[in-house]
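Here we start with a single chain on its own, the form predicted alone, put down as structure tokens.
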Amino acid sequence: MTPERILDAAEEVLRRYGPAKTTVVDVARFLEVSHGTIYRHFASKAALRDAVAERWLHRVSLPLAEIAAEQGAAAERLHRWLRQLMVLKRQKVLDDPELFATYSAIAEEAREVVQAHIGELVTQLTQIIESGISTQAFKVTDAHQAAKAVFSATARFHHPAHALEWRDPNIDADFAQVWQLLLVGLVVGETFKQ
């Protein structure tokens, strides 16, 4: 039995059942194994969760990632990457609302594998910020502090909080919108302060 057997039962069973419904026992039952066996490789249910949340959410920042280390022109990599972001968001939520329903949940309890997770994306957002800078495509200073308010001010078309904007018929001209205001800010490079 493998950690990686036991979260592949994990997803098929909050699949059926949703996180209010799901025990570690259920898990055990559909692996056909003891509780215990569980439990040699995650302490509790909230650590199982936890796990089951961060290799969801894993599977969002690592096509994210390929995108950062790219070389390239970095405004074209930064909104490659946002899009990307605001693509794997909403297809999870258009194509299986309930398993979307179902991660949100679990991701809302498991706060701190969701900062670790915002805490990724922000370092991707940096390096291709710091690209931008070093080739003086953006004036930007601390690409940090620009990264962040990226990503706040992109919050609409990625925070599971707005899933349901998500189906808008302009949200795409809306992103336009907010790209565009962004590019010229990096462009521009107000200094970002804390």
The other form holds:
There are 2 protein chains.
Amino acid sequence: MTPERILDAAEEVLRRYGPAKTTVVDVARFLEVSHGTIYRHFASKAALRDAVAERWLHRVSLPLAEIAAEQGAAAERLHRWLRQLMVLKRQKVLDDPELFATYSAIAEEAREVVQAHIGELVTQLTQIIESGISTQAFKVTDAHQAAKAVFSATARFHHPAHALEWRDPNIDADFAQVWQLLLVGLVVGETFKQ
Amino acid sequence: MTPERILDAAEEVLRRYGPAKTTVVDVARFLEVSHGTIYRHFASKAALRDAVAERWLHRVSLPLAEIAAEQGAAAERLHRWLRQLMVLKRQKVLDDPELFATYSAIAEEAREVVQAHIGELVTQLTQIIESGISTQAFKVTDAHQAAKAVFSATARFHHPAHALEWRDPNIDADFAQVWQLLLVGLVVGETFKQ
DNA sequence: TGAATGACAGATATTGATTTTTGTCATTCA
DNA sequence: TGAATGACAAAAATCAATATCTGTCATTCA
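Alternate state requested, the form predicted in complex with the DNA (shown: the form predicted alone):
Entire complex below, previous chain first.
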């Protein structure tokens, strides 16, 4: 028995039963082993749950990391990165709302894992903005600060708590408008007196 | 018996028992009347709940309306309006987290009322941005579009789903950073090619 | 000898019988 | 005569008995 096989099984059982009704015994039954076996590989149900969440979130951050590592124009790359994040999340909620609810419920419990994931995403954003600063496409001075601001300002388009709003057909137009304001802010980068 | 007295009682009972355990019978008992009396003034428990939500939300939109109606500089007014919205929400969650949870739970059920409230807030933002456009402080062209974008981009600082993040002491710095980017966007208003 | 088992205690969840609540309305009250 | 009552049916919530689950560990297996 490998941790990977257990994670595969846990994911499948979660998919079938949902987060509330999934038990360690269910996962063990699915693998036709005793539930003690699972406790040999994971310290607790919470640890198993965190490992599942980590794998899920990795599937989001991996394709984004590719965009962050590309060479092209920073503004275009930043736009594509943000849209990709939005599209990845939205596709999940539209394809299978129940599975998305499962994701979200688990993510809400696995806070440390989610914090690490967000840290990773902000690092990727910082990377893109830094490359924009070095080519003088962006005039902002602190790439990490700017990355955090961009991530905050787009929360409505990627945070699962806003998933219901993603049904609104205007959501793409709303994103475009926010993107426009942020892009101008990054490009100009000046501070205005109040 | 007036609708107002019933709303006062409903609020008090909600404050004491929470949204899950509050019944129409509890509200009637508090007023020392039969529960039939309440159904004379409100068509259903949902209608009573919506009326309570409406009154609560009005207490948020009223002080903001004053700022929106002031004369001063648009940028300063817009900043003050957004901070006031943030402060009003945050004060509620810090002062009495349980009562805030009650607010939030009720708001989640009273969706139409919340939609109307958000519409009102966006109208106020539009008003401020229009005044900024007329004094040439802002160069954006569509005030209503810009208002929606500003509201979206600041969701993390006023949407109750993000209340847990408001404990982070960096939240004010994060807001300042987002505000900076948005302000530059509004003031410059130009579109940049990708 | 490292991995899996299954019995076990304490904690948690399920179930179905019972109580409470919602919403209506014919009747009473002032 | 408009407002309040209280009895009622149907729907929903509660509660306590019962079952299941989590996490441990001495024992078995290969």
